[in-house]
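The chain below stands alone, shown as C-alpha cells; this is the form predicted alone.
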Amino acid sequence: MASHTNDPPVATDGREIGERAKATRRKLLDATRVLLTRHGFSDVRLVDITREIGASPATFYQYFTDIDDALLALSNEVTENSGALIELLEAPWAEPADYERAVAFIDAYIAYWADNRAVLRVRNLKAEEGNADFRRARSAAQLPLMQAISTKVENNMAAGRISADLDTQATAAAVLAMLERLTAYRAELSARGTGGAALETTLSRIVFQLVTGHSNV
C-alpha cells in the first residue's frame, strides 16, 4: 500500500493512467473526503464512495487497494499542504514586533486543521496504530515544521533570549504536539466556552513566548 507524496497517481496494477482516469481517481478520493468529513471513518464504506460518484467498486479498484489506500492518498495531499506553513517560519522570530508573525502561522495552523480534520485525525489513528505508511506520511509532514521550530530555538538560545537548558528538538516537539492536540479538539473547547479567537491568542502569545523569550507582546 506505500504511496509516495510526489509520485504521479498510477493504476493499482502499476500502469500510468491519462487524464479522463486521473479526473476518476480524482473524484474517488474527493467522495472518500466527503464521506470521512460526513461519517467519520468508521463509517466509510467503500460502496458508499463509488455510488457517491455514480461508479462501481470494479472502478475504485483500478486505482486503490482498498479504503485505507485511498485515505493514505489523502494523507499524502495533505502533506503536501502543510509546505505553506514552512513558509510562514521562515522569517526570524527574535524582538517582540515579531510576535505578528507567531499569530499568522498560528492562523494558518489552525485553519490547515480546519480544512482538513477528518483526514489528519485518521491519518494519527492508523500511524499511532504502527501503520508504517501513514506513520511516513505524518513524519513527512511534521518534520519539517519541527526543524524549523527548532531551529528557532537554537537562534534565540544563541542570543540568550531563551534558557539554555532546553533541549531544541524537544521544544520543537512540544510545540507541535501541543499545536495539534488543541487544533484537533477545537470544537470541543469551543463547546467548553473557548472561541477560535481565545485559542488563537492563547496558542500565540504560548508559543512565541516558549521560542523566543519574550512575554510582554
Second form
Number of protein chains: 2
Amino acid sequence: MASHTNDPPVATDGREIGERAKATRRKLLDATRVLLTRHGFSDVRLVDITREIGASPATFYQYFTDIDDALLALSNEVTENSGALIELLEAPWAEPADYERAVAFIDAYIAYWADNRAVLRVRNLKAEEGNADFRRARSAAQLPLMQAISTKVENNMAAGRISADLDTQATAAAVLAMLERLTAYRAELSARGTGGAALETTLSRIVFQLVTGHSNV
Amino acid sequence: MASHTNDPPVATDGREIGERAKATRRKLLDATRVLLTRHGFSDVRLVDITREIGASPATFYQYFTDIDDALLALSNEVTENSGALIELLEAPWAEPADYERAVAFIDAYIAYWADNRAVLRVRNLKAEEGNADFRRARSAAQLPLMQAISTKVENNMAAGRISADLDTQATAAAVLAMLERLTAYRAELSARGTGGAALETTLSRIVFQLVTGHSNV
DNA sequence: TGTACATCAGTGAACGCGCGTTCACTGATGTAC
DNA sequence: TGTACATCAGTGAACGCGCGTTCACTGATGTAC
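Now show the form predicted in complex with the DNA, given that the preceding structure was the form predicted alone.
All chains and molecules follow, beginning with the one already shown.
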C-alpha cells in the first residue's frame, strides 16, 4: 500500500507501464468508482471490478495489491482534483462585496462532493477507522483548504471584525466540517421542503459571516 | 430487517424471548459494537461476533437475520439514547447568559459521539449509501434535534437578532452538520496544536452565535 | 519494408480457505400437580 | 417437595458457494537491423 500516492503509476512488480497498461489501470479505477457508487462499499468485490471491465481477476493484481490499494489510488486522485477549490480561496474575503467569492467557493465545494461522493465517503470512513494511508489522503485534501480559510479568519480578526478569542484553526475546521457534512443532508432536506437554493444561500451567508464577521450582506 | 426498531425484542421465528435469551442478544450486540470499534467495519464477520462471546454462529440467527440487522438494532439503540441531548435543548437560548446552555449541549453532543462513534459511523455510511432502514434510523435521531434548534433560530429571528432571510431549517442543519463532522476532526486538530478545549470553546461560540445572533459573550 | 526477437500486458484455470447458513439435536429452564 | 412434561435456548457438524490469489501460459506491442 501507499504505493500509488504519486505519478507515474507502476505495476505491482515495480516496472514502469506503457500506454495500454495505463488505460487498463484507468478502467479498473473507473469501474471501482462506478461500483462504489452503484452498490454499498461492503458489496464491492475484487472480482466484480474486473468483471465490470471484462477482464480476468489476475489483471487486477498487475496494478493493485488489493481493493484498499485501488481505493487509496482513487482517494489520492480525488485529492489532486481539489486544486480548483484552493484557487477559489486565493482572493481575500474582506469587503462585503467579497460575498460573491464565498458563494462561488461553496458552489464549487458542493459540486466537488457531488462528483466524488462515493470515493470521499470511503476515504473518510477508512480514515476515521484509523487507517494511516487514508488518514494521509484526507489530510492532504483538507489541510490546504483549512489553511486558506484559517488565514482569511486571521485577517478578518486582525481587522477587528471577528472576536479575537476565537481560535482561527478551529473556526476554519468548523466551516469545513459544516460544508462537508451538509452535502450529505441535502437529499433529506430537500425531501422536507428546504430546497437546494435555500440551503446554498443560507450556507453561503453563514460561512461568510463566520469567516469575515460581516453579517449583513 | 426493520424488525428491531421496537422493544421488546423477539426471536427471528417470531416468539417472544425470556431473560436468558435477552442476555444473549445483548451480548451479541455488545460484541458487534466492540468489534466495530476495534476493527474496520468491513472486517467484522458474523462468525467473529459469535466467536467473541464463545457461542455458535447458529446462535446469531436466533436474534438477527444478518449482520446488517444487528447493526440496525445498534443504530436504533443509539437513537433511543439521544433523549438526553433533546432535553438539553428544551430551555430557550435567548439571553447572552444562556450561553452556558449551549456549552452544556455541545459538551453532551461531543460525549455522545465519543461513546457511540463506531455505531454512528456505520449508520451514517449505510444511510448515505441509500439503505432505507438506516436512513430512517438516522432521521429518527436527527430530526428532533434539528427541530429543536430550528425553533430556537426562529425565536431569535423573531426577536430581530438574526437576519430574516436565512432559512431556519437550513441554519439548524448547518449547526448540526458542523457538530457532527467536527467530532471526526478532533484527533487531527489536537495533533496539530488545536486542543480540545480551544475547539470546544470556539465551537460553542460559533453555535451560540448562529442560533441566537449574540456574538459577544 | 520485412523479419526476428524482446519486452509488455493479459488471462485461463485451478486452488484452498473461510465465510454464511441450515437443521436435527441436546441441554436448560419453567410449570403443573 | 418432588416428579413429569413442555417450552425455551443454544449448538455441533456439516454444506456449498464464491471469494481472493497464484502462476505458467499466450497474445500484443515495440524495436533492431
